[in-house]
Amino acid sequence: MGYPHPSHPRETPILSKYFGDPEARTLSGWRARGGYEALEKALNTDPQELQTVVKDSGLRGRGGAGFPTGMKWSFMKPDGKTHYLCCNADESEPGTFKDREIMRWTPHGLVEGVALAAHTIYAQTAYIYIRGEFTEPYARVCAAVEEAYAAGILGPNAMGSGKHVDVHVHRGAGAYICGEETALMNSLEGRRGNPRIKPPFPAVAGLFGKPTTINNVETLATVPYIIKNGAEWYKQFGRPDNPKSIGTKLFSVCGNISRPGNYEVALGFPFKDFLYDLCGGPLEGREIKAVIPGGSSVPILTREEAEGAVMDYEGMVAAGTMLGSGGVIVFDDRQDMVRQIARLTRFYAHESCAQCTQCREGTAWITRIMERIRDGQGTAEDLDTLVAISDGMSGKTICVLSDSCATPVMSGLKKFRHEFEAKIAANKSVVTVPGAFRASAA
C-alpha cells in the first residue's frame, strides 16, 4: 500500500516496493536498489527483439484503455524518420492517484522505463508530460533527469552505448482533457489542446506530425523489470486461467472505506478480498452500496456485482463495467447516489474542450438535469431526457470524455433509479407539462 501505509501481505508490491523510501528517490540510491540495470541491457539489445519480449509478457496499457504495449511498439519500425515517445502523466482521472505516487517515490524508475522505450520505438527524444497540479511530482521527475544527464545515462552516449536518448519534462496547466494522447501532442506542440481526429494515427503522424507512441507512467515504470527479469516471470503475476490480463496493476482507493490508499496486487484478484480484506471494508456501522472500480468515467457496480468481480480486463467487463485506470471510489449506504452522479457530470461538463458539439451541449444539459433532480426540481420526463441526451453523447465525438459523463448517468439510472424517483416524488410543487423539455430550475 502506498506511504505511509505498510504492504499487505496479500500485495504483490513490485513497482511499490519502495514507496516511502527516501533513498530511493535518489540516483545513488536507486542504482543500489538494481536500478537501471534494465536500461543498461536494453541500449545493448537490438529494439526488435526489445519489443518482441514485452509483447511475450503480456502487458497492456495501464492508463485505462489496456492496449498491449508490445502490439502497439511494434508499429513503430527502423524507417530512419525522427520518432518520438511521450509519458502521458497527466493522471487527472477523478479517483486515480497512481503515477503520483509512482513519480514521487521511484522518479529514476519512471525515467528508466521512458529512457528503456524511447530506445525500444527507434526514438531518440522522449517527452514526460506531466500534470500541473503535480508539483512535488514535478520537482521529483525533473531532479531525477538532472542527475541521470549528469551520470551519462541520459544524452548523446547514453550509458556508454553510443545510442542518443534525451529526456524532456514538460508540465501542463491542469487541464483534464490533456491526458488524451492527441491533445497531450497538441499541448506538446504549444497549441491549444483538443484531440485529433484519428486517422492519423499517432504511429503515423504523431507529435510534430511524426511518429509517436504515447504510454502511461504505470505502464512505462514496469518495463524495465520484465526486460531485466524476463516475459516468463512477468506471466507468474495474473489468474492461470486468463492469460490475455498479465502482471500486477496499481489500484487507488478512495471514498468511504476504512483503508484508502495504493495497493498493488496481480490481476485477478478477487475484489470482495480487495475491498474487504486489504481496504478494511467500509467504515464501522455502515454497508457499501457502490463501487467505481476503474476511474470516474467507468459504469457504476452495486455492492453485489462489486463482490463478485474479479480485477482485471475481463473480469471487470463480465461485471458489467470496466478496469479503467485502477481509480477505486467507494460509495457507502449514506451516500445520495443523485448527487454524487452531479458533482462528475459537473466535472466533466467543466473538463470539456467544447470541440464537438455533442460534448459541449451534452455534457451541459446532462449536469442542469441532474442537478436540477438533486435539487428537488425534477420532472418524471427528466429521466428519459436524460436517457436520451446521454445516447447522443455516446461513441460520436472525437474523444470518449463525452462518454466518460453519459457513462455514470446510464448506470445509475440502471442500478438507482429508484433515488432518482424518490426525489422527483418528492417534488410535490412543479407542474409538469407533458413533452415539456425543462433548460433550467425555476
Second form
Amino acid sequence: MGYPHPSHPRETPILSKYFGDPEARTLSGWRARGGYEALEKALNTDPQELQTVVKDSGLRGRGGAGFPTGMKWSFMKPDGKTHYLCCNADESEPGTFKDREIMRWTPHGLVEGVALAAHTIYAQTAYIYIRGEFTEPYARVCAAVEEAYAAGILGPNAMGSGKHVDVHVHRGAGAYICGEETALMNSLEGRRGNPRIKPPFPAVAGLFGKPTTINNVETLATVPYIIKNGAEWYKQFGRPDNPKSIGTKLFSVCGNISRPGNYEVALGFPFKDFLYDLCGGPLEGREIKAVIPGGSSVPILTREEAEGAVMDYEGMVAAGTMLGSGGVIVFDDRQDMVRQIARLTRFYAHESCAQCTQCREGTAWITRIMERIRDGQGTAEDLDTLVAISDGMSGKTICVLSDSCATPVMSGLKKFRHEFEAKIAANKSVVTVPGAFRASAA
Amino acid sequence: MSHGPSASGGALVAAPPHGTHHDEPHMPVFVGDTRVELDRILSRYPTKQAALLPALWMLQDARGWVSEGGIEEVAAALDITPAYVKGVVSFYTMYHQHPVGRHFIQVCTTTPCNVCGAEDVVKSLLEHTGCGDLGLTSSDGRFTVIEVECLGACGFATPIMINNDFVESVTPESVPRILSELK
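I would like to compare: after the form predicted alone, may I see the structure of the form predicted in complex with its partner chain?
Below is the entire complex, every chain and molecule, led by the chain shown above.
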C-alpha cells in the first residue's frame, strides 16, 4: 500500500502488502501470512541451487547501485572459511524511507530474508546494521530476532535443519556515510565509519577480514518471495521489453506532493502516472517544478523530463539520471532551487567522513559558495568555481559521497542555471573595480 | 554549533534525559545487569572492539551523555585506549559529548523536510522551549533543540525526535501541544 495512504489499484504490493497491519509484526501473525515457509524450504536446499534461483529471477540490489543479487551471492564459495552476511539498514539517503517501513511493519520478513541469505552464502552469522535514529525499527527487528530464536527459527539447529544461523542486530550512532558498505563494516567493527579502499572487495576480505556479502533491507526482504514462488513468478513483474529491470520496487515519495508515502510498483511504471495518479500530483494550485527521482545523490530532473521517464534502472538512465534508492523528492513552483541545492550540499558537507581531501574540502567549499549565492552575495565567477570544484571532486575519492555532493550542483546548474544567474544579477553588494584586489593587497 | 551548555556558564546546564549528568562520583556503568548485557553483546562478535558502539549506547543510556570518565570505563571494558574510544565517539553525532536537556529534540531540516517548511518548525520549537538558540539548553533544564541531518522519515515532514521517540508531520502550530504533553 502507499503507506500511510490506502493501497492504489495500480500498485503491486508484495513487500508492502502488510504495511499498517500490526498483526504481521508478530511471529504468529507472520507465520499465518505464510512467513518462514521460504526459509524452511531454503535451509533444506543446497545454497548453490538457491543462488541460481535468485540469479535467474533477475533481482538487483535495491539499495541504490542495482548490482545483480544472485551474482553478488555467487562470489561466496563453499571454501570452509568463516563468511559473514551484513544487512545494510542504515537508510540515510535524503528522500528515502522505505526500509524504515519494512522494518516497522514486517520485521520478521527481514529476519527471514537475512537468515535465508546467510545460509545461501555459507555464513553462520549475519548482522543487521540499523541506523541509530531508527529507534522504532530497531526495537521491532530486535523483538523479531528474539521471537525467532525462542521459536528455534534461528540458532544452532535452525528450523530443525541442522544448519546454524545466527542473526544479530547492531545499532549505528548517526553517520550517513555508514550506509556505504565498507564504512558500515568499519563501524560494525567498532571503528570510525571511514570507507575502505577497494580492492579488496568485501567478498574477498570484508567484515573482520572475512569474505562478506552486504545487501540492502529491501533486497533481503524480497528474496523469501522469490524462493517461495520461483524465479519465473518474479519475472512477471516488469517491462516485457526490458529484461534487465525485473520485479517490484518500493518508491518513497516526499516533498511538495499531495500524498507522500511509500508505493510499490512493478519496474517499468510510467513516472508521470506515478506522480499524478498514485501520489496525487502537486498540492492544490501548484505545479511540479523539479524532481529528484532516486534519493538526493542522483541528478535532478525538470518536470518535463520526469514526466517522460520510465521507472526502472534503464529508463532513469535514459532520462539522464538514476533509479538509485527510489527516494523521489518533489519540488513545486514555489521552491527556490538555489536554496534547496545549497541545503543539500550542507548535508553532504556535514556527513563527509573527512578522510579524502577532495571531499572534506570540496563539500565545505561548495556549500560556502552555494550559500553565498543563495544569500544574494554571489558573483558570476562563482558559477565557474562551482564547476571547477565539482570536477575536482567527482570520481577522485575512496567512496562516492564526494560525487553525490557534486551531482545536485552540476545538474542544478544545468537545469536551473537561470535561477543562479538571477540571484547573482540581483547582487548589488559587489562593485567590480579592475585591479582592486591587487591594490588592496599591496 | 555544538550542543553543549551555554557559554554563559552553569545557569543553562541541564539535567540529561536519564540518570545524572554529574560524572563524579558515580557508580560504575558495567556492573550487575549491565555487565551481563555487555557480556551477552560481546559474545556476538569475534573481537571485543566490535562492541564499542553498543557499549557507548549503554553508557549514554545510564548517564545521559558520554563523559571523559565514561569513556575510560568503556575503554577498560573493551581493552582499548580511551583516546581510541574518544576518536570514535567524536565521529558519530548521536553520542552527547555534553549534558543535554531532559527532552533532547532533534529537528530534521534536510532538503525534503526543508521544502515542507522545517525551518519554521525550528523557529517555533526555539520559541516555545525557551532554548534561545540551537544547541543551548533551556534554563529549566527541560529542553535542548538541535537541527539534524535526515531523520529518514521524509514522507512525514517535518519529523522531530524527542529522546527516542519520533513525532511525525510536525507543524509550527502543533509545537506547543507536543511540548505540553512532555513531562
